[in-house]
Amino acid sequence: MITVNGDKAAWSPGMSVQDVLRARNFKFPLLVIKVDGALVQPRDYAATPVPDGAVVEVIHLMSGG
């Protein structure tokens, strides 16, 4: 089990940040992702593992004028 933005979510072995984003249907182009407090760069989403028990924060960046 992991926590995504305060909600419990299923975990599976080998899960990556990219898998979490797909499972939760996050498609917004400007996201900031943290796994257990560590910032994850977009280029690393597929390669960054999400361990069992992790706390994942997904923050939507807004822009405008």
The other form holds:
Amino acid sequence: MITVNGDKAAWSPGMSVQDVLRARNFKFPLLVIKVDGALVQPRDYAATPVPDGAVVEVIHLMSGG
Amino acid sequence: MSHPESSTPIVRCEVDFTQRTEYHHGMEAIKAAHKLLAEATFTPTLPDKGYTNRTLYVNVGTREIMEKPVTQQMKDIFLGGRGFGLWHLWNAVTPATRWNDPANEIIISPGPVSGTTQYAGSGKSLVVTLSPQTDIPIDSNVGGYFGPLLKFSGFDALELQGKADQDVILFIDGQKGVIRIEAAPLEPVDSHVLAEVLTRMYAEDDADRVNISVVSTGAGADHSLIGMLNFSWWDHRRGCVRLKQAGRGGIGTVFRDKRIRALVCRGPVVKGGLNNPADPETIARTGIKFHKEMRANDDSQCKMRRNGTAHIVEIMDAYDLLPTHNFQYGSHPDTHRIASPVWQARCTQETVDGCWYGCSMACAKGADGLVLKTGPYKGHTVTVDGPEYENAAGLGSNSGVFDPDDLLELNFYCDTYGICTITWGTLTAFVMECYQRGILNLERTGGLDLTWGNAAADLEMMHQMARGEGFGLIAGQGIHKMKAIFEARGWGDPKLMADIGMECKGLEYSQYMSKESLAQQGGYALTNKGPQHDEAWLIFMDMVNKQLPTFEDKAEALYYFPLFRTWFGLNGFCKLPWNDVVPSDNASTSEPAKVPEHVQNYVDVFSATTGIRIDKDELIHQSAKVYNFQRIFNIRMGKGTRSFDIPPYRSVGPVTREEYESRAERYDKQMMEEIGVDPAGRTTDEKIAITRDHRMKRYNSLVDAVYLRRGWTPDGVPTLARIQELGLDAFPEVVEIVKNHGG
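The form predicted together with its partner chain, contrasted with the form predicted on its own above:
Below, the chain from earlier opens the complete complex, with every other chain and molecule after it.
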């Protein structure tokens, strides 16, 4: 299991940050993502692994009218 | 799935953006019918450090035209823009004044920074009046050239008071120093025609058109309480006028009640530095930094230059936040038909769309080549401004309309008739739900089949309103008054209508679902003017990020963000460049949601314009003066206390069985985990009642926390200590109001 924004979520071997975003349907482009407190750059979403038990913060900024 | 690194190619629109129906034939006859009613001269002056230090007062009833000085106290406490508007209005009206009294004013003020051409989004004006919908002050932030041209002609604000005995145009010539009130008996009524005619009429040659801005409304404002004002600018690439809207609260209705047909300002040729800022180098440096950021990051972030604010349609749908069928649901299978790729293809990309000079965000998209299918302009080819997100959601999903051309036609007629797209979207969603639930039927609507998604009936209701007839006339009164009309006629259950009528303080909600964000429920209902998202948009922070777990956390957000965003309207800034693009290193800052580098940009641009050194804390303090003054103004007008901050339940939780059952898993889980009640074996009605009781108690706890943080009493009145801290005790009537209400 992992924790995503305080919610428990299923973990699978080889899971990346991009997989987490896909699983949660997080489509917003202005994100600040940290895995166990470490900042992940947008270019690294696909390549950054999410280990079992990780705490993932996906902070959505604001936009719109 | 789209992620920041995956930039997509621009989809090109095939329409010739220079082709449209033109309306200037017969202009000479229209002009010849003008009759001069009053004239005054003035000395055009440019601002000094953002201020011209005088305002213009015009009474269209008595035809008095007068200059007034801007005092140091005005600048110290009210700053400009919305602050100046509220101060002038406060002095013009009494607690007994209503929107259609001659004493009511419309005030347009651009703010000290407005007109800056080096920093994006610095050309806004604020419009303030007593609202026909809410009976309290309304403020609306609008683009277009009028405000900056007014200031560069020599005035920090324009006050309009009185009622004319015939249709008039106010012309301010900032090049020649002449102000005229002219009778205008033959003018066209609707904005897209009127603005084009007047731009051509008052420009001295083709090149002069960019120096003209027209403020107008349309036929809808004559027959409704939801009229808005269109502020024009000349789009020299397209060769037509474009319109931006001061939309909320019925300002256009007040405008027509005064029998003002239009305001026309002819300003000087715009160039950088007309504000005569204290430190032009800092403004230039800050502006260039932002332009580079925009160029580097926009394509991988919000794509504002391609899509404008409509970029969030599909995002709102993905997070169950897109209002659908009168805010019952947050998503719809047909959303892809009105999503941003559709608008990117439909809006012209070969030109730059900025509603003021120098805006590198340039999000004022235009959909060209729309051939109208209905109404008085049937068959005409027009350019539609937008659709912005609010239009796509309000005129689209919230009413079940998913055909892009239908949506554009609704958008066009709202604009040219001079009615607020947000308000029309929300009120149409309400009447469509009333139709769904049998509160309305074919007989009661006079034959309008207001089933979800029936765009033809939606358009016909709007045309009826513009003609002043039929059910459209009732719709144009807005939800608050419609509920009373329906109840008086014995149509429907008043409690149900109170729950599903998405208005608070008399103003319709804008287009976001707040059911799953307690902070946003407060972000809407605790606003000064009514439920508009321009004070606080906290849904992601609260619902998705879980950054606001306690009442105190939410209260802090509902303290900071409304004050921060108020400041844009005091200065003439647009909100969008604040957080619709962010610096590349924003994620590594301590508070990324606030976009600290951009906050510092605003501090720097303000300080460099006015010569008044501030920091980010002083920025909040400046806003707090005006924000609390507006709250006290509401109290002065008989509202503004706790009982007026109660939202319709639809914005808090599920009203109907269908709503609950559509998200039963979510609500049942919350019942078990948050309320501590096992939903097993309970009927849907029982579960709705349990959820409602819990959510309303929670809302009231939020209100307690917010009032405490804002320095207000439990009834929502600013305390004497708070107004002393803000310097508002300089005004004896403010002190008296606060004391009389337990502050």
